[in-house]
Every structure is written in structure tokens, then in C-alpha cells.
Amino acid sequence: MRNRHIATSLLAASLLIFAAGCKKKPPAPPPPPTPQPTQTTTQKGPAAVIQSFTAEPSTIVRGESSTLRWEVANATEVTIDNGIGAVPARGSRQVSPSSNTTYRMTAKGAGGDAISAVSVAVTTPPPPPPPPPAAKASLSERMAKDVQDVFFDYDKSEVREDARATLQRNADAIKAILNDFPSAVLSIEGHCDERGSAEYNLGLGDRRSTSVKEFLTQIGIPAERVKTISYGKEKPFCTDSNEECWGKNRRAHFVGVQ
């Protein structure tokens, strides 16, 4: 009886142990969440602001200058193109473009950039005023400046070869002078050196002035605007008594008469 009781107790204990082993295990707790990286937000500064950017004057004549003026706020860097480069946030700069030019300003700021532009128009300078008209030379001034004397050999009235070349040049000047002075007349004076009588030299001077008139009229000078006169030896150009001086006195001299 006692053995049966023990057997029963052992069976009961075994059943309890078996039942305990067959019970479901509770679920495992979920894993902790994975830590996320911390994001740091950077605070940006204000954007750059171009408060003013002007060109004064905006139109210039080539060779003149214009003044760029500007004022910028909140900028870390300010530049102007066309060769100017970095500039302060507030300032001015003279420019002298040779043609129409646009200047572009860029202002950089922590919160954003700003851009502005101004233009300078360049015009061609007007031509210089013409010089004032020169005072008109008088008839005597033109004759003295543009018409040369011609010279003769001793006791001769024929026009020499060198005198012919001079008279050719004189003719162009005489035509221009007579055109500019319509009422003027060309007077050809015949002169001689001191040798010989006064009467003889008056005749020689007349032949000299006449031969010059004939030559000039043959090359286009109007005969009615030419007269001749002889002074013989009465109006010498040079007063020394030597061959060099006498050669200067044997001449035909030209005078304008109104």
C-alpha cells in the first residue's frame, strides 16, 4: 500500500514536470531603436543687397570720363567687371571708355548674391571749329611775296634763260593776284646800273620792261592789265660801285597798281 502511494506520487510529479516543460516560452522583448545621426542646421547670413549703382554722367564724349558710384550692404565680396575688379562696399571710380560700355557689379553675401549693371554711352567728339580766316593780304604784300624780279646782262634787254623760268613761275602768281584784285594793274619797272648816261639808261630800262611784258602776255597775262615804266638808273636797289651790286640793279621789278 505504501509502495503504491509512492508510485502514485512519483507519477504525479513526473506529470507536473512534463506539463511544465511543455508550456510556451514568452516572446523576447524587441531590440532598442538604432540611434539616428544628429543633424546640425547651419544658420545662413543675410543676402547681399546692392543699394545703389550709378554712372554719372551716363553719356560722355570720347576722351571724357564718367564716375561710377555704388553702395552695397551685407556683402562679403564686391567686384565690377571691365578691368575694375574688387572694390569696397561703398565707393566711386572714374572710367573713360572709348566706346559704349556696360559695367556689371556682383555682390556676394552669405545668404545670396546680387547683380546690377550700368551703362556709359560714348559719342564721337565734334570736329574742331575751322580756323578763323586769315586776314587778306594787300596787293603790295602779295606782289612782294609771290612775284620775283628778273635780271639782265650788262647793256642787254633780252630775257635770259634763268629769267624765263622765273617769269613762268611769276605768271601763275600774277594771274591769281589779278583775279583777286579785279581793278589792279601790273606795272613792270625797268632798271639799270649806274654806268652810262641817264638818257641812255632810260631807254635801256624801257626796252627791258617791254621785253618782259611781251613774254608774260605770250604765256597768258592779259596785255590790257600790264603797263611798263622805265626808271633807268634813278632807283638803284644797291648803291655800291661793283659788279655784284650792278648785277642786282639790272632788273625788271613788278608792282601792283590799283
The other form holds:
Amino acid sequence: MRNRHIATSLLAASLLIFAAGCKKKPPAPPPPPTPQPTQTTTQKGPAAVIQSFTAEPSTIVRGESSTLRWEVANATEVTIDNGIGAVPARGSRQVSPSSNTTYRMTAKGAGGDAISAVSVAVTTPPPPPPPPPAAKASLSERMAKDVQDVFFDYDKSEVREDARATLQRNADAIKAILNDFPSAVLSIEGHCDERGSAEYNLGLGDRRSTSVKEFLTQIGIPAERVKTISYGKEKPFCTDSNEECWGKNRRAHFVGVQ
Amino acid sequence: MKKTIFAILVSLALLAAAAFSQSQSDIVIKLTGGTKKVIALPDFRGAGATAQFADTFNRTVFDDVQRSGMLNMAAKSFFPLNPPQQEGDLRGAPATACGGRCLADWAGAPVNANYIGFGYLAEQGGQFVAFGHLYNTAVPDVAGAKIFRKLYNAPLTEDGARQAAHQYAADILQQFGVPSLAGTKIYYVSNRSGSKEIWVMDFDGSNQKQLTRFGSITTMPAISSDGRRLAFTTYAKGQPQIMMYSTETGRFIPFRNSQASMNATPSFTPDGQQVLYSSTVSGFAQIYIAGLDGGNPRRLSNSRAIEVEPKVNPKTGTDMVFVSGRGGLQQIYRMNMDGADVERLTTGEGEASNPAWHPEGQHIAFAWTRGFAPGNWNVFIMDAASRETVQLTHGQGRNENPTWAPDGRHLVFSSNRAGGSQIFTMLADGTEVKQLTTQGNNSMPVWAK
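Please show me the structure of the same protein in the form predicted in complex with its partner chain, now that we have looked at it in the form predicted alone.
Entire complex below, previous chain first.
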């Protein structure tokens, strides 16, 4: 009985060889056996298997984060490098590397270890658009920002010492502004405090604006681009009846007129 | 000093009265007694549709007579209960009181009136009619006591009632030599519309109306002596410029401003044919004169100082007062029409401004800070020849821009005594102060015929 089995096997084998020989090509070798957990289970238990380890997204802009996800089987210990350390067999972790980073996972198992790695590419964020071309300040904004009022003593229209320094500074700003706004004219307003009569103050405001105009034209502001207007006490900046307020109202104020 | 000037004013009224005295000698002679006579003005009652306007009528008559300062008002609480309404109601002098129907009821205590004005209101042909009387309570005979009886017709409206009342009050006051102010107007500046504009109102504050609508700063009105032309200063075209307006047509009249950063504070010559003003055409604000259309401008003053508010003497037409800073703080000066013979009128103390000629050309009213901190203006009167002054307001806020009524007995001015700037009138002795405006801020009044 046993011999008959052997004979049959030999026959089958020879037939197989014959059949193969008939195809002229050697048969594709069988794939190498995958390390089957079962292979070693008999002695050591199963080897660790990393079933998945991904980074999503795999490319980030610096400052953004990417999520690492993994699933490991048969592991006794799973670790990820780059400071993450021990992790559970299945999980996820957000990472925000500041430069290209490869995360290596090591899964240790009784029957063998497994290693896998994912990379997160970090790109530098594109630079922001250049600041919008500095929105051109309007004439009135420039005047308000760069040209300071000057103040006067009661019933006086002479340019005070402190006002001279202010006017020197104003002159530079006024030149620049008149240059940037070729059709603009500088209007110098003369103002007074509430105490003098309204009628006299019209004349006094006119003197104040004229004194300032004379000062500015002497230091290079073109006279043809300057006009004066007296508001007397018709347009006070401050309406309290005390010296602080009166002092604020005794002024020459500058306005750009297109 | 105050008495001196007021005596002059009273004597002016007496002069006017003297002219009238040829027909009304008895009244004038009594006035010269020096003490004020007392008048009783029992309320008129209105029949039919006039009843609703009776309050307005009675209040207007009372105010006009009281504001004249020429009469004392008998207290209404003492009046008999049954005042006369028409001539037939009056009985001859009785032995005992007759409840108001006898003149003796009014002449005696507690009323103690020298005169009684009575009457009633009725509707006739759709018109408002007031039947007004004035009687002298001292004359025993009813017929002889009658001074006048008059009918006053007006539209059947509140304004009509006011018109009739002004006329009746004017007729009463005329008996005492007081010229009537009925029909006179006050031009002024108000910001109640949101910007300073020129407004006009009746002399008692009624009928306030807006004249200009520039939405700018429009101020400093001046009126010609005939009341037909109004000049003012406005920023409507940018810098302060003068504009001219016809009060007859309600239209603007062309006025050519000199090329200057400021043309302002206009006033008229007494003949109404030329305009004086202050202009910066030569630098400092100086006094100029030009034609009514602004043509042929000529410089009158010559100083390196601020000079404003030229006002030509209405009587002489040959000299003017104005405000100048030529000696320091602003003061009032006088000079001839050609700019010669400049003299300072105020003492140099404080600040002085807003000169306004009395119609007779002897006195000016003006604002002065003498004795007070800068900005605290009071109204003064000065005899322009002797330079004697009388102070009419006394530190109740800022009191500015006094100008005379055509009667030469009243002044209108602005004051912030009641909060905000408002317009007041008063007698030239500072009494009978009455507030005319309440809405917004009101200033710079000028009184026109």
C-alpha cells in the first residue's frame, strides 16, 4: 500500500516535470514565505506588525500641524521618536514640526520587532503681500498731522518766540505738502478768544493770520500759495471761559484748500 | 451824572411833546410835574371770535405802555370788578363808589390812577376791531374827561390783535409825548437754524423771521436810517465780505467788495447814500467809505492798528465814531469824515467797543469793560461833547452791541445774563428791561424804523 502511494507520487511528479518541460519556461518561483506569526509562535510568540503608520497631511506649512495615525498588532511596546515616546498600539498624535521631520515607529513584539517611518515635510509660509502702497494721506490729514497751530498773547498778533520754532518746523511740512498737492493752497486761519468784541476780533484775527503768513513766506513758502482768513471769535476751538481755553483759541490754524 | 443824561433824554421827549402840545397842552403840562402819572388798563374783553385774541391784545397794550417808562401801571388787583367797556357805561361823579362805572372809582384809592384806558374787542365784517378809549380820571365831567375814543381795525388773527394793540398803545403814549415804536423792527443775528444768519422781529419780540440762508457765518447787520437797506458781513463766499439787502424787495443788492482778506462792520451814512466799513485792503483793518454798490472806495483812517465799526453822526453827517486799537486795547475814537481831528472818547480804561449814535447825535451808547475783567462788557451812554458817561448795566454777564430805538428813548442790546446770548430792550436809564429772544443764541441787534 505504501509502495503504491510512492509509485503514484513519482508518477505525478514525473508528469509534472514533463508538463513543465513542455512550457519551456521554468515556473515562477513561489513567493518567499512571509514571516508568518505562526512561523515562530511555537517558540517565541508572534512578532509585532505595524499595520499602518501615516502622517496626514504629509506636507504642512510651518506652524500648522499634521496628524500621525497608527495601528500596530502584536506589539508589546510601541514608541515613536522625536520626543513622542511610548504610545498605545493604536492612536493618533498631532505634531507641529518646525522643519522636515521623519517620525520612526518601533514596535516591539515577542516574536520580533517592526519598524516603520513617515515623514512630514514642512514648508516655509509664503511671505505676506507687501504692505499696500501706503494709502496716500489726504491733504487735510497731512495738514492736521504735520502742521501745528501757533498761539498768541491777548490782543497781540506778533509771532511769539515759541511760535517761531513751531513755524520753522511747519515750514518743512508745508513745503512737502504743497509739493505733493500741486493745486493746493495753504489757508492760514486767525482766531481770537471770546473776550474782545466780535468786530475788533475780526481785525485781530486778520493780523494774526497775516503775521504768520509773513513769517512763512520769509522762510521760503511761496506767497502765491498762501491765503489768510480771519474768523475772529466766530469759530472757537474751546468754549470754556477760562485762560486755558482762551489761550487755545488765540491761534493761527492751518488748513489745506484744493 | 446819570441824572443829567437821563434828564437830557427826557427833555428830548418833552421837546417832541412840546411840538405836540399845541393841541394837547393839558397832558404835557401835567407831565412836566416830574412825577410819573399812573394809568389803569383794565383788560378788554372780546366778543365772538375776538375772545381768543384778547389775552394777546391786553398783554401787548400793557407791555408797550409799561416799556415806555413814561407812566406807572396801576395794579390790576386793585381794580373794581366792573370796568367800563364803552362810553355809555360811564356815569357822572356819584356820591358813592359805583363798582367801576364811575371815573372816581379809578381816581381814588386803592387804584389811584390818573388815567384809564378801557374798551372792548369785537368782530365786524370778518375783521378784528378794537374800541379803545383814554380818559382823564381827574375831570369830574365825563364828557370833559374823555381824551380819545378810536376804532382799530386789523385782520382777525393773533398778529392782527397785536397790530391793533400797538396802535392803541401808541395813541395812548402819544398823549404823553412819547413817539410810537409800533411798526419798528429789530434786525439781529441768530444761530437757531444751525448757523449764524440775519433775522428780523417786531420791536416787542413778536414775528421772528429768518432773512438769510447761507449756512455760513452771517453777522453784524446794519440798517440804513430809512430802514430800507440792510448791510451785513458774511463768510458765504469764504473770507468775510459785505453784502447788501433790500428790506423792501427782499432781494440782495450787488455790492462790490474791495480785494481784501476782510471787508466787514458796514454802516450807512445818514443820507443812506454811502457805506462805511473796515477793510484790510492796505494791511491793517482800516476805515473806508464807498458808494452803496461798493464803488469808489476811499481810505479814511490811517494807522498801524485795527480799526472797525465806523458810525457817522446821524445829525451832523460830518464826523464819526469808531473803534481803534491805536493806543493799545480797543477804545472809542471820533474823527472827521476826512479822517482828520482824531480824538479818543473813552478814557483808555478797559476795552470799549460797539458805539451807536443816539438819533439826535448828542450821545452814543457803547459797550465797555471799565471796572470789570476783559470780556465782561456793560452798556454805557456817553455825552459825546462832555464825555460824561452813565453805566446802564452792572455786571450781569456780557452786555454788548447796544443800539438805539428810533424813539431815542430805548436801547436794544445782547446779554448772556440769562444763559446763552439773548436780545433785550431797556429804557435809556437802564429800567424796563425786557427779554425778546429765547431760541438759540441771538446777538448784534439793530433797531430800524
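Residue numbers count along the first chain shown, from 1. Here the structure is a predicted model, which means the values were calculated and not measured. For the two forms, the rigid core is made up of the largest set of C-alpha atoms that agree within 1.5 Å on superposition.
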item	value
Core-aligned C-alpha movement of Thr166 between the two forms, 2 Å or more	no
Core-aligned C-alpha movement of Val61 between the two forms reaching 2 Å	yes
Core fit, then Val226 C-alpha moves 2 Å or more between the two forms	no
